[in-house]
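The chain that follows stands alone, in the form predicted on its own, written as structure tokens.
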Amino acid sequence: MASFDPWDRTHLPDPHALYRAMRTDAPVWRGIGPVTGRPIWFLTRYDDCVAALRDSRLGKDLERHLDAEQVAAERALEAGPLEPLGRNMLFVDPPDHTRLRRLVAKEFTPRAIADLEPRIAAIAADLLDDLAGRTQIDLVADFAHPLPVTVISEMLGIPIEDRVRFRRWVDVVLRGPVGSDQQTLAGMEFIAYLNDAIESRRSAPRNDLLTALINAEEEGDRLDHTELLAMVFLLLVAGHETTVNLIGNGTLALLRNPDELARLRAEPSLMATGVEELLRYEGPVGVATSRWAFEDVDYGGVTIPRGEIVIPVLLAANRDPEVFPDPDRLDVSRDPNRHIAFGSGIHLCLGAPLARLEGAIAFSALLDRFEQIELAVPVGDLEWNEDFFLRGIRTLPLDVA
């Protein structure tokens, strides 16, 4: 097979060129993980990715499907003070996944999300009011990050003065050197904070999502303490990181495609399809979480052996020309648009409706507030997060008027 290096940081500005080559030359490609040294299979065609995301022969539950020696080796890598944060819906299979998702899903119904629209719009307006009179902003720091962080924090009942700490903890846990003292300390501080918050809600319940999770019950079942920790961590990360990236990546994509930006300004009714296209074109998640092959599986005529890791590449699937005509062109009116930016199958992102709503409100507010928006630095000077899983830009300096 052709030789590729998906972990090479030089691909960060444009991973699509790499994935285009992989999809053409080796759509089912076997690499070696740079940290573990384990084989990892990358799927880059749309149909393969969708099939893998729905394939019960691929999954997370090592104990049920893999050899004891392999399970022990993997668990040894995961062991440590941050292990509780990983016991969330993303890393378990049914029936555990079904149980956890059912316990939290009632807080993310379409009705519950729709009820948030006025408050999200007010937060966006307040953030933009704070930028009044400025001719240059950093879209990420000044708007894309505080908007979803404020929303999910208010939902969980986290005091506004603690949100700066939350951002630091999440950034270090997600992007700090793996296993470093810095990452461990941030994670332990985060866990200690959550422990205190949970204990506080148990003794004095409030009208917030954290209290609702503590009290969530389905057929006599509840979340235990570790599951609560993991669930809150997942909601905090998924509840803001994807939207930060959607707003940042999407704004950059529009600025690099001024005709489509002009269309969106001229036809606000295109906002719904526009958000879907921005999710497809430069999605907030680069790859799906890894899965283990619980038996030999065949994809595209290639056999993936039992016990090896499979990763569907969402960015590659969303630009597959077999599914999306002219896939490298941004088209805010594209319809239909069967992108998988939020995954597919049982692990379809629970917060996708919230991210879509926040994105639509954010883009509409930006275009309404600023008549002119331009990049303040050359595209080549922009820095992307060195994150294999989440695709996002660190800063986005803009000239506005």
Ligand code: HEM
Contents of the next structure:
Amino acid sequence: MASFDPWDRTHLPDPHALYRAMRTDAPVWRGIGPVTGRPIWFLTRYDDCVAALRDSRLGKDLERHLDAEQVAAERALEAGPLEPLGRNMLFVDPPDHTRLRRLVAKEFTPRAIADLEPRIAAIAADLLDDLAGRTQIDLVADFAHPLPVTVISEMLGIPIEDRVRFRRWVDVVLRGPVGSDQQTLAGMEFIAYLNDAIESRRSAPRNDLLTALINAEEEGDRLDHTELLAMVFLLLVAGHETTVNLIGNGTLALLRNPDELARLRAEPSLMATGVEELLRYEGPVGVATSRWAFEDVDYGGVTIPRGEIVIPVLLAANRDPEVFPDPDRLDVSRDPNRHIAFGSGIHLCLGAPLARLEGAIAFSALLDRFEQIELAVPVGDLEWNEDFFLRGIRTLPLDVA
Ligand code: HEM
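Since the structure above is the form predicted on its own, I would like to see how the form predicted in complex with this ligand looks, so please show that one next.
What follows is the whole complex; the chain from before opens it.
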């Protein structure tokens, strides 16, 4: 079988060449995880990825499906102070998943999110006002990061002044070094911070999402304290790191495709299809979270044995030529565009309406504010996060006028 190394950091600037080769030569490919030494199956064809994301034979709750010995080995790997953060909806199956998701779903419907539009636009405008007179900016630090963090912090009711600390905690908790003291410490600080925020809101309730979740916890069987902590953690992480990457990767993709940037400027009505295309073309989430095979499953004529891990590669699926004509071309008017940047099935991104709105507001505000936007460094000098799960650049230095 063909050999690939998806963990090799040389693929970070352009993982598409690797995924194209995997999709063509070995669309159901078995690799060995570098940290755990466990077999991991990568799916790179669109149809296989969608099927896997919707397949109830693949899931999260290993206790209910796998042998005691395997569960014990897995738990040993996960043991540690960060374990409670994993008890969130993204890492559980129904019925727990259904219960946890239902508790927050109403806050994230397209209708509820549409009400936030004026506030998100005002936050974007304020951030750009702060840049007045500057001819050089770092789009990530100055705009792409603070915008979604401010939005999700305000929704939850967490002070925005703490955003620099969040960024460091999220960075270290998500990207390690895995198992390092540094990661454990950052995780413990983050947990202590969230516990304090929960306690202070318990004594002084407000009209925010944190208070709503605390009320659900106090109703007993709906949400226990660990689940509450894990939920707030998930919303904070999912609520900003991904959208930071949509704005950062999306702006970079437009700068590398100046004709498409010019079309978007000339025809603002293309923004809706433009955002979908940026999600497809240079998606913020490289691969879906892993699933366990609860029984032997057949994908593309290959049997994935029970107890092994499956990872659908979203970036690869979104450039599958069977579904997207001329997939490596950015086309801001592409329609239809059935990308799976937000996943599919029961874990389909809860925040998709919010992310779409933030993306559209961010790109419109940037184009309105600056007549000229250019990369201030060669593309090859850009530093990508060392993370094949969340795909994003660390800084995006721009010359603006
Ligand atoms: C462009 C930005 C975003 C992208 C590309 C994105 C992508 C995704 C993907 C691919 C999944 C499914 C992962 C899997 O099945 O393994 C997911 C799940 C999730 N996302 Fe997002 N996301 C974005 C923004 C957000 C925002 C703003 C929030 C809101 C707070 C959010 C909250 C969530 C939650 C709670 C889940 C878990 C849903 C569940 O398990 O039922 N995401 N997201």
